[in-house]
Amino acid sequence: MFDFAAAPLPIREDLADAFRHVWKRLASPGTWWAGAERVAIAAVARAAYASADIPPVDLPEPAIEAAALLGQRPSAVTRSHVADWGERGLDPYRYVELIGVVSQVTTVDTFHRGLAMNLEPLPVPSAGEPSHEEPASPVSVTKAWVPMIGPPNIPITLSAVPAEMAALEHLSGFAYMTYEEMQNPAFQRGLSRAQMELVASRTSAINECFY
Amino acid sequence: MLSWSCKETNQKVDLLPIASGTGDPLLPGGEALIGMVNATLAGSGVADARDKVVAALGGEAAVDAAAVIGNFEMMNRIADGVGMPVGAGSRKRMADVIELLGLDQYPHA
């Protein structure tokens, strides 16, 4: 899994086990989907990003509806889908958590299509129940759609859901950077912080996101 | 970030190739950093933009190019996906640039 030994460059060691944490994580059961559904996410998402025939899953429609649009085009997500979604049976805890699995997988996929490789398959999912765990804090929705643990604020938009929050975090770490290395104007890797900024930038404006 | 990068570490940068996805951004390498992006997210000449990459910055920096345009694709996601509000300080301090790049036009906005 992610063996990139015939990859076009050489492939930091520590992208590549942040990426196999993300395809374990995604085949395992997670909060609200077991790991069959969450692999489904990603394949409709995924063919969504593609503009491919969207495969044949075992989803509940709004499910795949709001994987579709959030793969394909997150912009055009609007308070009403979110709406409707919720009216149609999709509790904005597996919303949130659908969030996470489609964002993420979203992540490991278009590293690849920046280097020109071949995607990864999406692994096979594992047997088991979800978690149903609950956020440690009170959740509330306020000026966003959805809950969390405080004010609208990058670092807890997805706070419902515990484990995607941290699996956000840890995936960012290793493709951008952590909270405290954000901290550093003058963070370094194959880039500097504002060649990362630029390349940040220019991929907001293109999905036309305000972030 | 941008801006607050290039101003903490005195690097010039244009910000209007940022929105017209064209020209140089004044940052080392920045003109073949756009073109990665526009061609990773279109799907289109990703291997000639990835090679123009690593000629101009070199075979790490376009790794790490490939990985923070795949950060972003989340980001942008979730902040899209949970109606992420846009607060009036935000706003404030950012005036110029959401002027400059015509970021009030974004549906989220």
Given for the second form:
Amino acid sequence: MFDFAAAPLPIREDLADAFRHVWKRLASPGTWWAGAERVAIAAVARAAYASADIPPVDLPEPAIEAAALLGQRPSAVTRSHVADWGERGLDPYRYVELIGVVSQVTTVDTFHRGLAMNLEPLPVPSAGEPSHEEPASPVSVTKAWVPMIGPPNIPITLSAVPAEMAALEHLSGFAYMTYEEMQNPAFQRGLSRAQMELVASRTSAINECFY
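Compare with the form predicted in complex with its partner chain: the form predicted on its own:
Below you will find a single chain and nothing else.
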């Protein structure tokens, strides 16, 4: 799994390990979705990105719509979409976890596409029930479209589902920087800090990030 021996560039082993961690979590029961449902969400998002037919999956229709739109063009998601999905039964906490699944799988897939490599096959789901773990602190919906702990801010977007927020931070730390490393303007990892931020800014612009 995640063998980059044939990659056109040398790939750090710690990054490959981070991807393996993502796949292991993807297959496992989450907070609000079972392992099979999490893998199904990933399959829908992948198909939508490729403009392919959505595979038959055992998911509620609003979840399929959300995964497809997030997978194909997340910038097209509006407050109205989120409200409609909620009215049709997609619980806000389940939606937050869905965002976490799609964003992590998209990160791994985009890495492979950038190397012109085949995508890693989705994992076989593990058995088990979701934990239904509630956040330790109160959550609220303010200017953001999803419940969060504290004022709306990108780093805490997934805070209503702590396990997903921690997983995204873990992946980001290997693919980009940890929050601690961000405090150091001289930090380097292959690229200089200025080069890293230029790539990040350009990526945000291409992805139509309005934050």
